[in-house]
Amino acid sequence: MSARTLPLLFLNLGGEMLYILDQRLRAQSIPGEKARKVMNDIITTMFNKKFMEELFKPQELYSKKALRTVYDRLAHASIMRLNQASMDKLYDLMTMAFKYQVLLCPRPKDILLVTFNHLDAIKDFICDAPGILNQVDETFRQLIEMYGCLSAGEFQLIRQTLLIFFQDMHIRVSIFLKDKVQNSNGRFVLPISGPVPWGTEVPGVIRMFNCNGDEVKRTEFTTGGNYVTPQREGSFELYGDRVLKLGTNMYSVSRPAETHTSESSKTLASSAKENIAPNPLAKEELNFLARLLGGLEIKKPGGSETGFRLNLFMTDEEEEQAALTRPEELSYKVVNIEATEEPARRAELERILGDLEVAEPCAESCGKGEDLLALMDGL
């Protein structure tokens, strides 16, 4: 498992979240000024300096539930509100889109180009806010500094870590189904045509060499696919042509984005039930969330501002039906964690976390993380 995966996972999922929210804000005819405020507020929170500092520290990936808590808080960083069913759907769309992009990356290093595509699009969402643009550019520089010098093997480890994170997720998405890149069981169809990875040759030739390294025989074979050589490598600089289209906004064209629980939901549900068992990393995840969420500044409607509810479904009835039919094991129970900068609250959080310190693990302490979740829920 790579300790450098979390920033890429967070930024790409965050980019997909902004694509979806932008599409739904337009579909619900939210007034332009309100829509711009929502996008600016979320982007400001997402690229908060302290938040990014915590994010870029080397650390292992945490559970889906822990990350889901961060995105729930992020989505509510402005005057917009989502109910549980819409938040579930938003998270499903985010994760399946990025999973597809990771699977289709020609080479592991191209995950960085996918991330740059997301950040390029995020900059286009920003309206009349040079300060926010500077925040995003600073994150660009951090990405280039951290990942620009990594070897192909290190990028392969990052890709493997991401695929392990996504391996049990098979939610069907209408856009993928219509484009025939996803099967009815929620699994993706990988193409057997298109550009080969940069720096490689089109398959179809077998070369044999002698012990001196001289080519002695060449045999051609039929690949069964229509492969082509890429014209150039995508730019890994702050500005430039990324060439790769993975990670660009697939909702920019007017098309509905729907999710359906796949036929394999029973398998997912049984897997989720197994995850209910006490997690030995629970305390570490809570420490991580406390640090991470402590950097977020959540804005509430004030003065003449009025909040509004965003629906990710076509109608309210469809949203209510989705909430009723979604298996309980697949619905993320979000924990409300207050980890603000006020000294009193920070001290109280540290006191609670301090109570978890144990000299040695024992059978009686395995549920401590669960107890703390309940305590934090009441803060």
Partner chain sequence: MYRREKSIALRGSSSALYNNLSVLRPPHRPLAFLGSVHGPAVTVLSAAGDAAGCAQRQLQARAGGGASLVTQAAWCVLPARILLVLTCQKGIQMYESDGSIMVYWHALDIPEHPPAQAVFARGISAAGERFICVGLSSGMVLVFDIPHKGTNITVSEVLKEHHNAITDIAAELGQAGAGDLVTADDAGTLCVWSSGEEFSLLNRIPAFGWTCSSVRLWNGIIAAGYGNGQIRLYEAATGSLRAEVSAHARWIYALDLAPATGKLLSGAEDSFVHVWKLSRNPDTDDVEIEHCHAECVTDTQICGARFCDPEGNSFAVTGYDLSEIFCYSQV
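Any chance you could show the form predicted together with the partner chain after that form predicted alone?
Lone chain follows.
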């Protein structure tokens, strides 16, 4: 609905992706220099000027499938490789984390603070690379310019658009389960205590006025919630204390994130519909991908640097097992589209995606020049 949602969605999901990759790089003991190179490469690609320009144009949100393709590209922007199972898990973690943050934002405007938390952390990742730092600051300024003056109502529309995007996703994440912010049925815990949002009063007071506007009666009521007034508001400036903790890094080497996809929640019936129903948006999605991916300038890895594979699971066996047992409803495969549709656009995307260098051949036959959709299926 809101045409201003994509930049926030992309940057926050990207931020979560970087938190998870950073944690896995350290957990897998990847040498510091290689790890830093991967992070720098991905961040440079994310904040590429042309790409950001496309991102900030007013546009509707596309499906999770279409967006996933962009992150696949991003994750492979450096010398690191991820198998399908690890990429699936990465995307699950990213989306559930941001869903949680959007849901728990006290005010809709706080989504901007969550975004700033992610950007602040990204700046920490690249603190020794001033060139990229400028790009991130530039995006910061674009965000302030675009969202700084939006009303609460417009932010709520953005939030509602995001919630529709995340609807029916109930993947259980172990770090959430351990921290008791998610229930075993995959739903998030919504606290009924703590500070009320900035600008809201603690519930419990009724004031009545006469026709002249004088207060004539005041009564109180109890609710069962346990709310208090907030201390201070977070900063919306380029630098400042955001106050809100949502959007900060919750992972560390000792707290790996696992997802549980084998026991899927019974409400998956609705999300399954998205995969089975005919997909009339496909043409627009291909256009969107062509524009966005066209702006991503992927650096070819230098000759001296050797690639490596990152595993989101604890062992290779676990990764294999996850790939085999992933429930059909949670598959990110693109629905098959008529081969004759939009040949010009398909050719263009083929050319762009043809640049994707796959270090390990993917299953069956999907090398360069293959049918575009088979390429996307193989991602």
